[in-house]
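One chain comes next, on its own, written as structure tokens: the form predicted on its own.
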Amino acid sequence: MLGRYPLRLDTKPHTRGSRKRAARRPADVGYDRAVASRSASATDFGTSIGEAYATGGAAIELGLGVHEGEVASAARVRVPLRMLNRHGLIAGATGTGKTRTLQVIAEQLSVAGVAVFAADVKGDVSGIALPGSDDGPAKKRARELGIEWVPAGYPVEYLSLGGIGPGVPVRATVSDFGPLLLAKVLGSNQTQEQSLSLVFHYADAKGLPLLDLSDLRALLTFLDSDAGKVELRGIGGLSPATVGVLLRSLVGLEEGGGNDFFGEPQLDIADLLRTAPDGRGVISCLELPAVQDRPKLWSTVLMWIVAELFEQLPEVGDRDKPRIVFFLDEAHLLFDGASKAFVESVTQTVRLIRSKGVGVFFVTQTPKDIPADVLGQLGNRVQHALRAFTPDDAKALRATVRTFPKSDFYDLEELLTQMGTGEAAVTILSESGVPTPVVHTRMRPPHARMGPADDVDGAAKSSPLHVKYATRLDNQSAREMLAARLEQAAPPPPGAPTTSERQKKAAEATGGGADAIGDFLKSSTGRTIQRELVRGLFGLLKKRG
């Protein structure tokens, strides 16, 4: 056999002038037409996709389009840099390449001078600081795509949740974290969530700093006492049963990383927006392997950081590039058991934060993990392969297909189950804000290491941020102020030691002596606090100018 058909030998003699062109068999004609049709189709595909994904400005290169199993060099798939604040979704089954896609986007953002924040749940994003292997799969993929590939590392800041595991400790005060996010971590129901909001309102009004969980415990205990119940008269009350549930929930949170995370010094959001001396954006990796078993805490902390960005950053409108792009890994955990108020706050944050120059990418397995109101705002979609082993899987697959635009080139239900590792169905918002056609994309490889870094702890301790955040602070807080009030309320026994100077100041801050804190709001200090302290989305503290 030679090629597609067997070699044919013509044994009949031909005389000069009498030779005639042999008639072609129908099979030959059909084959040639099929080849010509495929060639024309491939050309149409490359031209169509290339034009749809063309951009006049800087862009993030994702890969090349694939049509009928062949890579089309003209079908460059890219996201305009200025459209990354339209948010995105990176989805797919385990092992299909989501983390590598995150890495490819993060590397190019860094080169463009854009800061990046990534949750590193398994520890395999940390290698982005180091050059990739010159003889690994990345170089092979680059050859397949016909692109240049050079190993490279990128500027990285390693962070950790309260110092649990290697990385610069990230902390927040209870007051700044807010009642809505705290209720999510505690697994509170709607009644308990509302009760927490009342407690935070009281603490704000009385100038009681809730720095760590011991402050919240002390305040809950006080408000459940006879003196505390009087304080809440007129603004609502707390049922003893609710206080009991909250106090028990605090025990679990304290033992599950809460004592490490809550406290001071609190993370300064400006430290996430830095560039390296060479102009590349710093990639902040929150290292989470040590707290993988506490998903409710760390997933909510990620949303707190996004909300802090929203509350603190000024409006900048549409820019040529975002200030920071945030990757929320294992995003389904964020919405697991979430209250209606929580989901509404997430939706509002995602809707409004784009004007602050912030892009948010949710990373999860299927689009159905994301509430519809949030999903509808994710303009850039990278969907890796899905598996359909069970009836529930098949149902999820069909639901996923319905979230994509119609395709002239693919049967999407078939495509999503047949793509290989490192391939994805992509649709993004073009520069004009129009969704692009879905394209089967063979993704570009990362230039950095595709695996864990060697010495995360050493790199973190050599960072200037380690000096700023490593040592925990113990400032005056609600627990001491309440204790000082109670101590001054009761006459000391003869010979008892006098109140410390620090407790005297704490007592003065809350009214002192046996006087009730309830009149605090009527004082000049109380009125000043009311003017300055307000709470925004999720009940986070924000300053009002």
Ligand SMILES: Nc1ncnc2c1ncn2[C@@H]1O[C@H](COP(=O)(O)OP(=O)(O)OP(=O)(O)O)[C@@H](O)[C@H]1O
Contents of the next structure:
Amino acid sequence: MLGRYPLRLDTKPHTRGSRKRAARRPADVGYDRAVASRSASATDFGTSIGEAYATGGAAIELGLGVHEGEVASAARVRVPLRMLNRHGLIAGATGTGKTRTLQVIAEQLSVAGVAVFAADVKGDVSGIALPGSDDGPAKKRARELGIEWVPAGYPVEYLSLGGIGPGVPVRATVSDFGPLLLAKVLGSNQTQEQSLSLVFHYADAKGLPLLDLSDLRALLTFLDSDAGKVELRGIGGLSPATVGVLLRSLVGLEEGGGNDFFGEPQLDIADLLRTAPDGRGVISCLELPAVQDRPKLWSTVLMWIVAELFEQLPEVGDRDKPRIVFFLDEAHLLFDGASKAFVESVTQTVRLIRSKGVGVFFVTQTPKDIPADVLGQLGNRVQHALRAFTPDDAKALRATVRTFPKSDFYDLEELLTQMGTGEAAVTILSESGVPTPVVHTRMRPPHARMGPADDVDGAAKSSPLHVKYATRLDNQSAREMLAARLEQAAPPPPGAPTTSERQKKAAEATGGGADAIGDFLKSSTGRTIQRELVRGLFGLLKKRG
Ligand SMILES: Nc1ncnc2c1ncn2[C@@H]1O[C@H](COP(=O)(O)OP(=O)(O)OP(=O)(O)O)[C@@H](O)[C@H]1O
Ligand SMILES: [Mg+2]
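Can I get the form predicted together with the named molecule as well, since the one above is the form predicted on its own?
Below is the entire complex, every chain and molecule, led by the chain shown above.
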């Protein structure tokens, strides 16, 4: 399979545009000749790639460059650790090695003391906690590359979406999740998305904590009631019909995992940034096999975690290494049916999160799955083989080739269809921020197990995080406050459990009885709460002091 594409002269550029440019610039002919003579020997190939990928600081080793079917030991292909906040893309057809590439990068990040977050869609990342097999494909690959290989396991924390399936439950409050992400999960159209923003704004202004979906349901039901309709008039642009539509669309989410995911205790982002006692970065694996049939929910939750990292972490500028690298698997799901506002928020988050020391890798089949504005910001690219069976495949292939820098060493169309499993066309950002030449790379093998772990449930239950997150809290929130108002109910029992300052204040305020909300809003506490609620990207709640 290897070596079918000989190293060739770069007389056939990949795009029409570049052919035109080549024809107009005679100087390029001299350049081609220089390339031709340089590429004549494997040693030169190795030296040239080795130099292009050389780093002064620490780096993640991806593998070795391949020249005429042979690995060149000097062609070490690596990504500088400090450039990992310039994000990345791992792409390729099914079974070409995307997950193992994720694993190879994650393992080395952990060793470098960098925390990792990986969406484990199929459950086959979970084995990263356990040493790999001594007689499997990893050992064989190491031999081919002439590198030392020892089996190793890594510090892992298994998470789950709201406790569905094994893993420490990850939850978020509806209020924190924000209207834009919620609209994405609900499959809302633009009007509904905007209406949801108004509902959140209303809840913020009135100091109504929306903790779980029952709170949102209570608020929408209230706005749908006679008393609520009066209030509704004060909220410009929110029609009773849309409130009805939103209420109906909640049913699917409630039954489709939303009741488990939304609520408290909410995931504390600091728990993702831990290092093990030996200094290695903890790899948090969000185990998703149990919720595979709810892609809208989990793909949006992944974006929420990225956005939450953005909102919570301070600016650090460019550091020697990132604080955390985030792998978003099946990234196309994030953009399926996404609104313009949603895509803009993703683009902006990816652009700005860099200076917070966060790297984001999108994992998907083809770069075409990623909107151009996002793709343009993914500096580190590991492109595994693509198939070209159908005319549509061929079109996607040509489109992919156009997203790569022009190569002096390869015909990219040929390369992309003929690479073997665990091989990839790589281009990254060098330490000086310049894209490196595309190189056919035979990837390093992971040191840990390439497949599922045996006992994710047991490992999760023995984690200290289990104690913190396993039990769901039911705090005083909008549902109770609205019920009090609607039913003229008695004050809530004193000493209701609360976790946040915001809720404490809200609970105090409802202590007054039926007209509690009105009184509360007039109180100085109410005004404090209103000042505290600020929403950022995606309409996520920003925490103040
Ligand atoms: N770097 C590597 N070293 C050794 N073997 C590898 C490597 N990459 C891939 N392989 C082999 O290829 C198999 C498939 O790889 P992987 O599971 O990463 O594919 P994938 O692209 O994630 O597939 P899918 O799209 O189905 O998720 C692995 O189980 C392993 O045997
Ligand atoms: Mg995979």
